[in-house]
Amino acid sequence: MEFKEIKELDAKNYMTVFARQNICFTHGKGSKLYDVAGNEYIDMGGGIAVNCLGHDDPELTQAICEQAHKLIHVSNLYYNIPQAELCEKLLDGTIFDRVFLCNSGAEANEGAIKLIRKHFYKKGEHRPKIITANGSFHGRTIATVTATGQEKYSRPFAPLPAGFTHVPYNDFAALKDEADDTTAAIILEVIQGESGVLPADYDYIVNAYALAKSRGILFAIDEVQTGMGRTGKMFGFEHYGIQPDIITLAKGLGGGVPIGAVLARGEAAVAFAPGEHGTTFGGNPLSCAAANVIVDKLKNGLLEEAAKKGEYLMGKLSKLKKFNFVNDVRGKGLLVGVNLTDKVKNTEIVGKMAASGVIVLTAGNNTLRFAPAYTISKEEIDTACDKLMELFARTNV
């Protein structure tokens, strides 16, 4: 099919919710992508922090193919082996007691919100308030878009569910003022990926956690983008030495196959009773077979590899600070943002980088976002960063 025909069909049939770039990929290998014209690209976006093993990973594709020949779906009315194995692997060595498997990050956060509500209903406590941060992003369902601290995402869908309130990110005083006896949970990201790759201050997270523990408030971390090794540790919260009650996962968990998870500990882990929550496709044998490969690889050296390459990428990108239109280079592991002044638009840089054969993402607040595969080579990082350096050197502002 010709690219022109593909775009015409998309324009005719697909709801206009995506601002697509003028590229159609056909296949990939490792950290390389190829489009309909045969052009090659270095993938520094990883499908928005999803493709942690890159493209066409032999072990991942073999596991998917083998499981597809056995069972793809049977429903959660029955047990299935890959699901049982995955739950054990996900919880093993962690602080968490139970897991619920679903299909996406939004669904994981939706499940976490329900779990929080049920926990206090079961205890007979009236705690309707859930506090999140300005600039946060928690999903596109009606509840998670309300939890998201960006009005542009929720405004068109009013009336919105009650009970959510937002406070400035990295502002503990504001959080402390908002928390009261009606607060059920505090939900935070340790890096706000969608708002510009903004890491949480160490003291902010530690103090927020201590506040929650002192007032009987559940403390939850949205790890949809930061979990599964993205920051150089299995979970992003591990950089802060805390023990959240609930975390949510998705993106890298399946290496590209849709899957999400809610992990909980203590009383929150057993709040749900049979029939109070569920999913048709979540935890199906195919997605669990894929996730098992991801977890196994992370526990057998890939996590350390991601951490080292994250340090290398940060070192390369930090050299961009010499340009007067670069405000900051920030992040952790293989999730790095380059924040630009208003003299240069991130969308223009992304387009020019794609033309030079490098895929880079945007994020809020005029930021370039980098979230490549953990398997990317240093040579590919060098090439991508060198091209960005050359582009910046030619940018006149």
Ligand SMILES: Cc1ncc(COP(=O)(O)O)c(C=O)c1O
The other form holds:
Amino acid sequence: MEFKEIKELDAKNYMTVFARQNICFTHGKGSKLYDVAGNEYIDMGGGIAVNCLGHDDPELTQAICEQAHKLIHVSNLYYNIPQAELCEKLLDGTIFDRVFLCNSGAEANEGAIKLIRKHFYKKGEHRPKIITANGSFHGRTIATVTATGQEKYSRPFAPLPAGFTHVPYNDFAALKDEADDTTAAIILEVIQGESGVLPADYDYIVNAYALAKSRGILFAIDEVQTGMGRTGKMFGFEHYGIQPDIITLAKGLGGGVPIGAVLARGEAAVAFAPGEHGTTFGGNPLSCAAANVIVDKLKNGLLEEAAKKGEYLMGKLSKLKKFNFVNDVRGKGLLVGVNLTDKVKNTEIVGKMAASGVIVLTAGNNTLRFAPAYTISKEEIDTACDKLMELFARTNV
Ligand SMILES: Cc1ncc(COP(=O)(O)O)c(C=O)c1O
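Show the other one: the form predicted in complex with the named molecule, since we just had the form predicted on its own.
Every component of the complex follows; first up is the chain already shown.
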């Protein structure tokens, strides 16, 4: 099919929700992507922090193929082997006691919200309030757009579910003012990925956690983007020495195969009774077979590789600070943001980088976002960063 025809079909058929780049990828290998015209790109976006093993990883592909031959799907009314294995592996060595598997980040957060509400319902405590941060992103379902601290995502969809309040991010005083005896949970990201790769201050997270603990409030971290090694640790919260009650995962967990998870500890982990939550596809054998490969690899050297590559990428991108239109270079591990002044548009840079053969993502607040595969080579990082350096050097503002 010609690219022109693909675009025409998309324009005619697909609901108008995405502002797509002018590229149609056909295949990939490692951190290289190829489009319909045969052009090669270095993938610095990783499918928005998803493809942690890059493209066509031999072990991941083999596991998916082998599982597809055996069993793609069975209902959760029955047990399945890859699911049992994955849950054990995911929880092993963590502070968490139970897992629920689903299909996406939004669905994981939706599950976490229900778990939080059910926990207090069961205890007979009236705690309707869930506090999240301004600028946060938690998904596209009606509850998760409400939890998301960016009105542009929820305003058109009113009436919204009650019980969500938002406070300025990285502002402990504001959080302390808002938290009270009617608060069920505080849900935060340790790096706000969508709104500009904004890391939480160490003291903010540590104080927020202590506040939650002192007031019987559940502390939840949305690790959809930061989990599964993305920040150089298995979970982003580990950088802060805290023990959240609940975390949510998706993106990297399946290396590209859709899967999400809610992990919980203590009383919250056993809040649901049979029939109170569920999913048709979540935790099916195919997605679990993929996630098993990711977890195995992370526990056998991939995590350290992600941390090392992250430091290397940060070192390279930090050199861009010399340009007067670069505000900041920030992030952790392989989730790095280059924040630009309003003299340069991130979307224009992304377009020019694609034309030069490098896929970069945007994030909010005029930021360029980098979230490549953990397996990316140093040479690929060098080439991508050199091209960006050259482009910035040619950018006169
Ligand atoms: C922190 C965070 N939470 C939730 C989501 C929603 O995940 P999904 O698009 O898989 O529903 C995202 C997606 O970008 C995210 O970054």
